[in-house]
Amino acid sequence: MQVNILFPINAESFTYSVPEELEPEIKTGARVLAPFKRGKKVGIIQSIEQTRGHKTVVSSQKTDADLNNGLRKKIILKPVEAVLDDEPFIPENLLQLIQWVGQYYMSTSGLALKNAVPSAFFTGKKAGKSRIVYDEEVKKAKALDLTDEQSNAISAINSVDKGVFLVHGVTGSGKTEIYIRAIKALPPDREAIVLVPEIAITAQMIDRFSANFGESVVFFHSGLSIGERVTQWRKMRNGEVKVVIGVRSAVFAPFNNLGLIVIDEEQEASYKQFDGLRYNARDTALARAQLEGIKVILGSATPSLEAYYHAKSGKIRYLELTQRIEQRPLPRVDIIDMTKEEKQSFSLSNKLLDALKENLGSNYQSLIMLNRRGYSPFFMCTDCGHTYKCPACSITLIYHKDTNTLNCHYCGSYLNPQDLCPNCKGTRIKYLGTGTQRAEEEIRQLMPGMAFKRMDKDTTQKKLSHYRIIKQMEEKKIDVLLGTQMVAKGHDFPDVTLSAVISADIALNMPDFRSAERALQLFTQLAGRAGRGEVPGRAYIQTYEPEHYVFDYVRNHDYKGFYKKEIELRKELSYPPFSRLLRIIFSFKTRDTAGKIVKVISNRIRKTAPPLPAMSKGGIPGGIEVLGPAPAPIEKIRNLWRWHIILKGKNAKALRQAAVFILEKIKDMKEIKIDIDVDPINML
């Protein structure tokens, strides 16, 4: 007997022989201890093969490095040393999903395994005790009256055992209640996964679901300690719970009898992992549902253009919620032209400031979004124009006043600012632009005496910090909550009657074909936080580009109008959903090396006749179009100079074939690191 063992590393499975005395214990999905290089590793049995004899087996497996280099390595391995589980540790359905993820994203099953299962199960480290403690007792769920639209949606979902539904509901229309009712309607032995895009959203979700499902619900995300992740994972695998709520990695929940996956705010970019295994949890969930024959609910007030397009073309079921609960009106949206509006501070117009003061005086709460951390995005010498840039990345450093450091939000490095300009020795150094720290400082000065909190990555490092801020908002202990985009998504505060965007232009000016779509989604989400109680809401959006077409649709809550305009632009340029994309990223240690090697890459791709009939130098309709190689918009990250090629086509398989063809042409090249991003959602 021999087994193929998958380790949580960037490689495919390795083949080992099995000693005769261990054969009765061997099961697919069980953990084993096996020799690896000069040590030992814990891995998972991916498959079992019956052989004659028990000789050491020669393995010829293709790793991620092999894919890049076009090589196959032969590795001679020894027999398995021990079987660590009496029963399969990973269910068969999850093993299939892991293999699919590795193949589809042109990575490896080993890297997919590493993302799917907590590392403590392979390292042998003691996980410790779970210390998941919340401040409040779980309250029983209140009986809610459903709208006709909610009832119709629930009936449609509950009428089938499999299929994909897009629940397109305006903010405050009761999508979460639909999720809960759909899960309750599952057979008793069926389980459910609920994916949310941000850790901050899980706080209220956990309360809602705990009120309905009690101890049958767990949550799972990166904010948990190792011990907590292990505890929650075991509960899922052992069938002790019915529902898991979590961010991206919860898509790999080890349920044996999954019946439903819910993807809340399905359009969110945070479902995509941007390094290592570049998988998208939304698309992985759709693949898992197909593999296991179950239902998926995609929920959003502002669906991705791809999801809405597929719903309109009949590929997925479309369910619409056009009204808020109890017929509450959508908030009035006011676009503030910052080129004309008077202002008392760098960040706040008088109009917005007056509205905030009025709201505070009426004893209501306000939400403010500024999607930029730190104090100031530019630390500039006004004598010579010098700006501080990250030595490892081609971006400006962000000044953080609380630590008095200039921070890089890409690589994490920082510098200590000096009194003299390093370029001209001048002393006139100014902070230009606004981040959440500076906005907080200005708001506190202009509105003294209020209860204020800031919620961004810098203030939510401690455990349960998200949860406690949300609780304080629910208990009206906060008058004004300022934060990055995490304040815009999924929260339900009945006493928030005002929401605002301080600097909308940040979202509008990203060098990406999806920038307008993301801006509309973000502004609509933020506006939708207001007016969920008895008092109608107001939303204010400050911008220096009030004529941008996005604002016409945000002002009128007109997603469909925006879709009609944007889908025509996508069609004209043949961007998703009318095509699929694949991005190959080349990284080099020096700029000179990058320039030289990229020239060779370019020549090899264009001079060699490819084996794909659909592929040509300029691209042909229905074929593969090759864009680049060209410098990435952010050319340098973590001391690596980056170029990329973008492949565009209608067929996913043909795209991957084209990528393999390109990699084959450069397999002999050294001094180059290659990453592949299947279905990229940004081009930075």
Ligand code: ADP
Contents of the next structure:
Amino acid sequence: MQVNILFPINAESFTYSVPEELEPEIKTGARVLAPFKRGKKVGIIQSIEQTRGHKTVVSSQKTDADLNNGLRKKIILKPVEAVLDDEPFIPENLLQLIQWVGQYYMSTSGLALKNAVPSAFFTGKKAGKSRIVYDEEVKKAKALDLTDEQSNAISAINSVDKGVFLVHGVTGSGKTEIYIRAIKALPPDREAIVLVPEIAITAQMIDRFSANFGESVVFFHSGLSIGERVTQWRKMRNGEVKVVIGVRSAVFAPFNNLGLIVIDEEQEASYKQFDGLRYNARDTALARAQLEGIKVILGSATPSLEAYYHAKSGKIRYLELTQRIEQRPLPRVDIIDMTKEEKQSFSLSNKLLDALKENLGSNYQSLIMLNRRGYSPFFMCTDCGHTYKCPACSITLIYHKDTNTLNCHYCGSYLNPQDLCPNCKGTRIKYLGTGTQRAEEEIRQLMPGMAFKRMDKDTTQKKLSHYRIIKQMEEKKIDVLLGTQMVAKGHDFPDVTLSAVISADIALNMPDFRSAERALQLFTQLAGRAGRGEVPGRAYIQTYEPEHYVFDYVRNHDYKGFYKKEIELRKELSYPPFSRLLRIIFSFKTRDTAGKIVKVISNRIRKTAPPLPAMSKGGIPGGIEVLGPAPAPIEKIRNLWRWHIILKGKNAKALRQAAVFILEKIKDMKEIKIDIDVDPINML
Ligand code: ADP
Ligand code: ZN
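Next up, the form predicted in complex with the named molecule, please; the one we just looked at was the form predicted on its own.
Every chain and every other molecule in the complex is listed next, the one we just looked at coming first.
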């Protein structure tokens, strides 16, 4: 007997022999200890081969890579040393998903395994007991009378046991209640995964799900300790819980008998992992549902253009909630033209400031978003115009006042600012632009006596710090909450009647074909935090570009109008959903090598790229457009010079073939690091 073992490393499986005495214990999905290089490693049995005479009988699904592996290593197979689990540790369905992810994202099953399973299970480290305490007293769920729209959606979902639904419901229309009911309606032995984009949003979901599911719900996110992750994983695998709520990696929950996956705010970019294994949890969830023949709910107030397009075409089922609960009105949205507005402070218009003061006076809460952390994004010499750039990245450094440092938000390195300009020795150095720290300073000065909190990456490093801020908001211990986009999403605070964006321009000016879509989603989300209780809400959006077309639709809560306009643009340029993209990123140690090698790459590819839409022989498949190589918008990160190629085409398989073809053409090249991003979300 021999087995193919997958380790949590960036590789496909390795083949080992099995000593006779271990044979009875060998099961697909069980962990084993096996010699690896000069040491030992814990891995997973991916498949088993019964060897009889010369024949190899394959007893589980295998990839070509496995077979090659098996053939090549036939001669000297090392033996497995020990089997660590009596029961398969990873269920068969999850192993299949892991394999799918490795292939689809042009990565490896090993790297997918590493992302799917808590590392503690492979290190042999003792995990220890854990105690996860969120809320002391779990409140009982209130029994709600469903609205007609909610009832219709739920009966549609409950009437089938497979298929994909898009629940498109305005902010505050009660989507969470639909998720809860759909899970409750599952057969008793079926489990559910609920994916949320960020921990910051999870806090209130945790309470609502705890109230409804008590002990049978667990939470899974990166803020957990090793011990906690292990405990939660075990509970799921042993069928002790019915629901998991988590971010990205919860899509790999080791349930045996899954019935439903919910993806809340499916359009969120944070479902995509930006390095290493570049998978999208939403798309992985859709693949998992397909593999296991179960249903999926995509929920959103502002669906991705892709999801809405597929809903319109009938590929997925569309359920709409047009009304807020209790027919509450959506907030009035004011777009504030900052080119005309009077200001008493650097970042707040008088209009917004007055509104904030008024709100404070009447004991309501306010939410302010500024999607940039730090104090000032431009620390500039006004004599010569010099700004500080990161020595390792082609990025302007952001001044952080609390630490008095200039920080790079990409690589984490920092400089200490000088009193004299390092370029002209001038002394007139200015802080231009606003980050959350500066906005905090200004708001505190302008409105002394209010209870203020800032929520951004810098204030939420500690475990459960998000949760505490959300709790304080709920308990009305905070009057004004200011933060990056993490304040905009998901929260349900009935006493927030005012929400505001300090600088809409940050979102509008991203160099990405999705920037308008993202901006609309973000502003709609933020506006949607206001007026969820009995008192109607208002939203103020400050911008230097008030005539931008996005605002016409944000102002009128007109997602469909926006879709109509935007989908035409996408069609003209043949961007998703009318095509698929695949991005190949090349990184080099020096600018010179980059220039030289890219020229060669370009020549080799150009020679073989077919004229569209013809098929080419042994070259890049027809219908695939090759854009680049071109310098990436951020040319240098962590001392690596970056170029990219973007492949565009209708057929996912042809796209991957094209990528393989290109990689094949350049595999002899040295001094180059290559990353592949299938369905990229970030083009920087
Ligand atoms: P969404 O996710 O669509 O923004 P939520 O699910 O957060 O909306 O619901 C908004 C609020 O309305 C929550 O406080 C929720 O408890 C409440 N709610 C949901 N459904 C009902 C209902 N049928 N009757 C009364 N309140 C409801
Ligand atoms: Zn840097």
